[in-house]
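Here's a solo chain for you in structure tokens, the form predicted alone.
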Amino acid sequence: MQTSRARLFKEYKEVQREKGADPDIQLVCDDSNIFKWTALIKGPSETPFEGGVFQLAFAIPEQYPLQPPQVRFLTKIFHPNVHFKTGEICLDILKNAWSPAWTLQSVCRAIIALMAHPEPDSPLNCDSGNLLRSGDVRGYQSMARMYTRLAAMPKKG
């Protein structure tokens, strides 16, 4: 547990030092628990998620960085690799391809890349995956855009 605390503290200091260096990611550590973090990520440009801001929740195991963090979307998102109800993310680096070289910041980068390049063949959201697998890219994009507007964009007024 000491190793994970030291590693997380190092990452925390790095995030503080480089605030604003990556305008697409805002990582925040819980004030009372270094094993709980949240992130705000911007939807990648030229995707149905563009203009949206999505909140992620990180639960970091005591074996970190030897084990990956558990990450899920708190903001609703229509994406084949994200469970619509739970926000669980299907991403190899969060499962069997994890390496201690990954940081919370690089995990956010990988999630943004996944948003831009969905993998419809391993869907957690079958509706979304089926649209893409059947070639209905337009249908997928309009649903994803609609949910981005509803859940990830600031309300006007």
Contents of the next structure:
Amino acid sequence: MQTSRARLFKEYKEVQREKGADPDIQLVCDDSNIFKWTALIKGPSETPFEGGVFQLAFAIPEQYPLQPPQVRFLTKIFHPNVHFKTGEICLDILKNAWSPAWTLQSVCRAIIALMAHPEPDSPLNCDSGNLLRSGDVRGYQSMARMYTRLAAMPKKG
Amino acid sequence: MDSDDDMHDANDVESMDEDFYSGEADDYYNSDNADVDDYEFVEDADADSDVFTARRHQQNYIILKEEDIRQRQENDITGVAGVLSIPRDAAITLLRHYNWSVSKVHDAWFSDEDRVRKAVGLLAKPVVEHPNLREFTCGICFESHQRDKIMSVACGHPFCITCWAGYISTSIIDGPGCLTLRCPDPSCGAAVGQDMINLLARKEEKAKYSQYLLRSYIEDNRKTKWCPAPGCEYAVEFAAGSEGYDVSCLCSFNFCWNCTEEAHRPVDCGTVGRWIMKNSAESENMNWILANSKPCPKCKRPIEKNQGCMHMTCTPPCKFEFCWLCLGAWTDHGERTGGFYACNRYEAAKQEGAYDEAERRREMAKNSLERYTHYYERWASNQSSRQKALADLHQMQTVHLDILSDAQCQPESQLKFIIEAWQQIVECRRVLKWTYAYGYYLAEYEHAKKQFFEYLQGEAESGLERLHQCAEKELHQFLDDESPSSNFNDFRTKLAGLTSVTRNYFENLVRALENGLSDVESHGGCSRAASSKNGGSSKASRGGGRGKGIASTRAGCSRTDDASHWSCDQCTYANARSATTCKMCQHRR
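With the form predicted alone in hand, show me what the form predicted together with its partner chain looks like.
To see the whole picture, the full complex is given below, headed by that same chain.
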């Protein structure tokens, strides 16, 4: 408990110090609970998520960093490896490939990389995965773009 | 003509030569009831069946005790370390990676050392060089530490002792996956060997790690398995390519090498698996497992899926990747096979009927509970009877043999026949038990097979009952004798005779089941066509019919398959309609 708190505090200070160093990621710690974080990440360019801002929720276990944080999308996203309803993410480093040397920041970077490079072979969103696996890249992109517009962009007017 | 050959085999064992069938050996047959003749017959059979059992029980396996295992493991490790000139811990990592096959390690290492080093995580030199810093930042807690509080493996990535200890401890708690632990740095694959564990882990964690290492030596090696008996810590090394899977562990548990259930010859592993599953299917526990989990298609451990995608990876050391829906290998799921995510393989398999089998079985189980109960009761009572016999055998060996030896003034070596009788009983109870599982799965529509099977089973069973009774009841009176009894020699003759006879019945039964009751096909042909081309078939039925009158204890199954023949109630021979007495046994129609 104490080690995880200390480590999270280190990360917190690092985030404060490096503010703006990575313009794509904005990590915020909950005011009252250092084990709850949220992040805003920008959809990577040249993907259907470009222009969108996606919110992630982190729930950090007491054994952190020996155990991985639990992360899910709060913003709806159409992506093969993200559960369409719950926002759960299927990413190896959040499960068995976790290493204590990862940080919340690097988890965010990994999620951005996952957005740009979906892994349709282990899908949580089957429809999305099937579009890619059947080679319908265009269909996939337009669906993903539509949901990005609907859910991850400021409403116009 | 395979079946004919089998037939000869069977005949050899029973020491019945061809004369017997040509009717010249009437004395054999007719004097069956006399114990003396019986015994002669038995002596003969004994000689042959000894050869038979010797062939059968030729040891094709070695039982390993824990110290043997450690010794072998140690030899392999030091051997590899010596030949490759690498440290002991590197040798362990290498051997584990190649499933403890020394030759595979050598082959791989000498063909491409660099590739092996990379795959296993044995770095030749550090990835990060440290100038002479006095302080380091730990890659996990991000605190600065003095040099003496920092450790790293071959790669040189610095982590503090506390974080290392936590990292190692977490991975050991997680399971045998700790044997393939790598440096915590995500980009680094450097192996963390036992040296590091021994430096940093707590005492009980070290013990657990070394236990995993020992287990890995047995479990990852294809030639070795643990004895499945509860509490038994021996392992078995099995020579590949040998026939017969029965293994007898030093703990006295007999089991099947192939499926690690208890020994079940002559019934095949599939039948036994279904039967055991069926027996336990009644329990709540099993119902839950069936409803909520699936066995890993490779290692068969039940897996509960609580979240995530359908791409499953079994826990180490299995690590098999498969699809949760169809349980097929994940590598089969590609566009190549048309196996998109919705897993049409499942649908296709269902259409092909691969899933119907299981469902049909479930359905049948519900509808035929009575039938099942019939077989189960007999299976279970033979099971408990065997347990009792085992206890009796033990009692005999430890207590009664002494008493008997004194009471009858016989040296113990002369009383071996009693032990042999009990061993035979134990073995027969085991076989008999499994024949009930076999009987349960024998298809209803295969009438001839079923009849033949039940006949053989009935013969064997009644033989066994007589033996069991003789060994249990008749023996007791000799224990209480004040002075040596004159009847004791008769008893010896009788018990030894019964032992051999029973053994023969069971060898017969085992053989028949092992070749899938294939004798019956020719038998069916015979009773219908009576072309007598298939002499073997009548032999088979005659062989059993020679059952010293017990055949009559079974319900006569006088079959008149077609108008031109009738089968004899006593020996089942298919006689021409015109005959009024059986051509074989002179039994009246």
